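There is one chain below, alone, in structure tokens, taken in the form predicted on its own.
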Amino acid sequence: MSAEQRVDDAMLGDFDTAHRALAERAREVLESNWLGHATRPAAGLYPHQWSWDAGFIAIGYARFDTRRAAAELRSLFRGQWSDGMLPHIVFNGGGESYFPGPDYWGTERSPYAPPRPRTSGIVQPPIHATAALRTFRHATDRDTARALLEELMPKLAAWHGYLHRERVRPGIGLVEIWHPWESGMDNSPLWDEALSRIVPARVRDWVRADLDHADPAERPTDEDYLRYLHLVDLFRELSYDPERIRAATPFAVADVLMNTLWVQANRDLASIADIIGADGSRFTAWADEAAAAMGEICWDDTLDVFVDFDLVAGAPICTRVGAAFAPLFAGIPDADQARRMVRRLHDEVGEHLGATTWMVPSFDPSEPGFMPTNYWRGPVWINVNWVLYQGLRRYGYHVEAASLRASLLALAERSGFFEHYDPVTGNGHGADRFAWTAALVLDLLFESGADDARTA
């Protein structure tokens, strides 16, 4: 155990007995998933390093081990492409049974992909500048943390530069995704209509390794995977060239969660620039541009939330999902919009799930397609709720924030560290001993009661 961890053992002494035990269990989950250079999300189902997982995991590490948080982010950026793209998977040497693996992605077709480590060819939400800044702010060793910021600054700038250059269409102002996997919310009902435009030209001719580690009833269907792989096939045939993909993809969406994290990440990258004495004005401008565009394009005056926009159909996606409340995290809504969003939140959670389960499911429980244990079609995910918790605090909704935090901690204490949870029963589903669940529980544990009593 490092000296830093021993220091933070003393910090754990401030917890009550139950929360100290929960923190120790969470740290053990992270340690069991540590690969020596990075953290896998979970044994078996997720044997590699995923992009937004790494960001959330670093946020948890930042609370008790600055060096481990730094190592997590450094490892992820080993896979960065020379055009700045940060791929959604950085493959490890093991886990050869995972599908689709590096041979299927065939990213060597792109002149920008690194030969090693091998990676996927798409992105995930840009949580990384936020994770790096939180690592600095929570560091017990500020010199080490500042060195991390100086090292990552050009890499983060290149990553944000890629997104602004290749994923923001003129006149739109929002980052777009070209694959459901890029949202992180793989089989969300958000994508149903857009995916229905895809008629796969193949039948299933692969082995789904995920079904060896999870209940098929809790995973995307074969039909979903046919469409996912159709998009991968298209991108591979286009050599992962952004301009060609933008012109050809049948799936292009301005996603609320993606753009929320984009806005906050740019503000955080501007703060990092200020800390190390660099110019962060362009990141502030990008954040302002996207926040304004979300207000113009994504706010729904009837639903009282922000909704995704289908760029191919030229129409909003009025499907009610938990991530619709995410813009609170980045300070995007005005005060009236925030009030209406929180009122809607009370209606959706309180009316359909009851006051004893104050957590936000991934899909509106009143919708006919609500499935409480099926991946992104109903379950509670800790990361989306963590984003909402931060947003509620930001706008001064301290009672709701404290209730959400208490519910999330009680859920982990009762059911363990699962990938997602049934919002009705609280039972855990998906992968067990899931790393970002443990990491974000740790972050929530270190939030004091005083933090919930003031505006973030």
The other form holds:
Protein chains: 2
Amino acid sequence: MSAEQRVDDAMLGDFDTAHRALAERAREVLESNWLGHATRPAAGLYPHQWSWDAGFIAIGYARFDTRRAAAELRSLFRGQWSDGMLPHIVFNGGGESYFPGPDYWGTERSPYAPPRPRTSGIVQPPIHATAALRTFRHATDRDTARALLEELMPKLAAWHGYLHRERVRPGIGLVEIWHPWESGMDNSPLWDEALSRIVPARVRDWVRADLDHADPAERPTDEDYLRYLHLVDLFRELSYDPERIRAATPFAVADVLMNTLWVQANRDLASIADIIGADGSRFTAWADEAAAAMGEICWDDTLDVFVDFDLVAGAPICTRVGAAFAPLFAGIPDADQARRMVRRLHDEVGEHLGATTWMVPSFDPSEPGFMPTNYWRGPVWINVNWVLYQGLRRYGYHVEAASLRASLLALAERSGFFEHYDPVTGNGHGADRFAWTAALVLDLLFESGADDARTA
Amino acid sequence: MSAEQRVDDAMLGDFDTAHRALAERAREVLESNWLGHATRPAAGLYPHQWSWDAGFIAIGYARFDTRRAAAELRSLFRGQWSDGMLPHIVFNGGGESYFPGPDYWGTERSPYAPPRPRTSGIVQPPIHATAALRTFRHATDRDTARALLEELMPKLAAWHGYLHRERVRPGIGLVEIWHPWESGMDNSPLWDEALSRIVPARVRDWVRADLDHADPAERPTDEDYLRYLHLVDLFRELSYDPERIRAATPFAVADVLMNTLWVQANRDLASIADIIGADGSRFTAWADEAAAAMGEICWDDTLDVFVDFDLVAGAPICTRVGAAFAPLFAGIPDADQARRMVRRLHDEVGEHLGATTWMVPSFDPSEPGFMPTNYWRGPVWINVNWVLYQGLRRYGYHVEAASLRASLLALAERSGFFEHYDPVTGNGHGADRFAWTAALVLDLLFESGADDARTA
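Next up, the form predicted in complex with another copy of the chain, please; the one we just looked at was the form predicted on its own.
Once more the chain from above appears, this time first in line as the rest of the complex follows.
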């Protein structure tokens, strides 16, 4: 047991008994997924390292084990491409049992891909600078944490540099995704219309591995999968060359959650630069650029939320998803927009299970197509709710924030650490013992003092 | 002694007695500069690792010790920045005794600079892909050499990606340098006019370290040094941000030798991509782009050579330097241009010390300002002559090539392995026991079979 862990055993002692037990269970979930160098999201379904999972997992470790948080980020960045691209999967070993595995991705076609570890060829949202800064801020050993920031700075800068160079079109100012998987919200109804325009070039001649581990009713359909793989095939044929993909992709979306995390990550990277004496002015400029663009392009004055923009169709995507409220996290709305967003969030979109229990489903339950147990088409996800909790606090809605936090903790206490939860029943679905759920529950547990002070 | 070395002891045995002794002395010079992880250019004056030195040194090692060549390149790339920039100096340890040392450079201002090893913040010509490919081609253990190419591919791709992204202006097509040191030919008369326009912002308040180790008459003047440091000060103040430097630098030149090596390195990187199954088409495109631009912008139909172009003044730099003939190396001239170049090179610019001995000085001896012992203002440099030798062979001028090779070997036999040589007397000047001189003499020694076959 490390020095950090001993310190934090003492900190865990500050929790009340129920929360202490919850924290111990959460830590045990992380421990059971620890592979010696990184944390898998879950056994079976997710045996490798995923990009935004690693970020959220590090945010949890940051509270009680700086070295684990550092290891998590360091391991992920071993898979970084030399053009700065941080792939969405870093495979452990051969990855033969996963589909699509490294041989399917065939990233050796890109001159920028490292020979090992093997990786995928697309990205996920950039939560990593935010995770790194939180690791520093919660660390008890500041010198070690500062050295970590010095080590991560060029890697994070290259990652952000890639996103700004390759994913922000001049005149748009927003990061764009080229695959639904890049949003992290794989089968969200957000993508239905854009995907419907894609005619898959071939029939199904592969076997999905996800269905060996999960109920098909909780996973994307085969029809979706055909289109996901059509895009992967295209990117592989283009040798993962961003310039060629940008010109050829039939899927290009400026997503609200992605851009929210991009704005905040740039602000956090500028803070990291300040801490270590580097010039972070470009990251502040990138944050300002994207925040302004979100206000101009994504704000929907009727829905009172920010909506995605389909760059191929040249039209907004007015699908009512929980992630539409994410911009509160990065301070993007003005005070009036925030007030209107919070009203909608709390009174309408939030699913209330009782007088004090509420949380935000991935898709509005009043919409046709809402499926309470199907992946990103209805279930509650802890990471999105964690983002919304931070956003409520940021704008001073401390009562709502405290209530959301208490609800999420109650959900984990009642149902365990699942990948996602049915917003109607509160039952867990998808993978059990899911790492980021445990990590973010831990982070929320450590928030107690802050909330109590503000809501008192 | 490694397996490779034993193999090559046998190969050295193929040389005649005089050449075998020369090869042994050259190897001993390399060995005396070997630091355990990389090779310094020379004791005293150059105690760190330099970028294009490392490339030429690896080209020498490639002939008899694949692992040393690999170590040389691997060590250099440890200093690569995360935006792909390969710095011109990678400092060993603190570098306190060198000026300007790492504290003067202050590269920690850039978010892309690694915390260690510490480095400078400018580049040198990209000979590295060429060195890597030659290492592979001469290797006896092809599997190890192929793994080296797989390891170096993303690093080389990032380096070339940086040069193409940050140093090639749209509509120009040529790589530009922002500091005379970036050419590798620090005080060449090529830069005199461009430097004369710079008014140094401050007086001299530093102490040059180079004059502790070298005769001031063989080194750049204090006036030059004021301007060199003025540019470093500017780049440091701009946090080494390429976008800001490009907008602000008073010095921007498309140099012939730099672009020649850029063209060839891109062709060699495309070959490396082929060998390991990656997509190298972009490197071929970059080579074609620069070669075409050299034909349009740099060819001087009166001088029968390629000349530099000053991007600030918007004018060619028609200074008669030996490096003006370098484009033969990369196959850039057409057959008629090559014929005219070779005539000038052999008959006029080449310095003939006897009936069969000739070599090319860094600056035309008939020009005012020719200084036979001052650095890049007159002396013969082995690396430029090696480039010209390769160029003569490429265009089928095998008699001239064999004669130049024999002359260079005779020079080393007579005067030793110096940094540079007086073209009139043949005496060595600058640093003694200079690593790239030894490395390239070794490479030339190993060429014997090829030349003999063609000139027979």
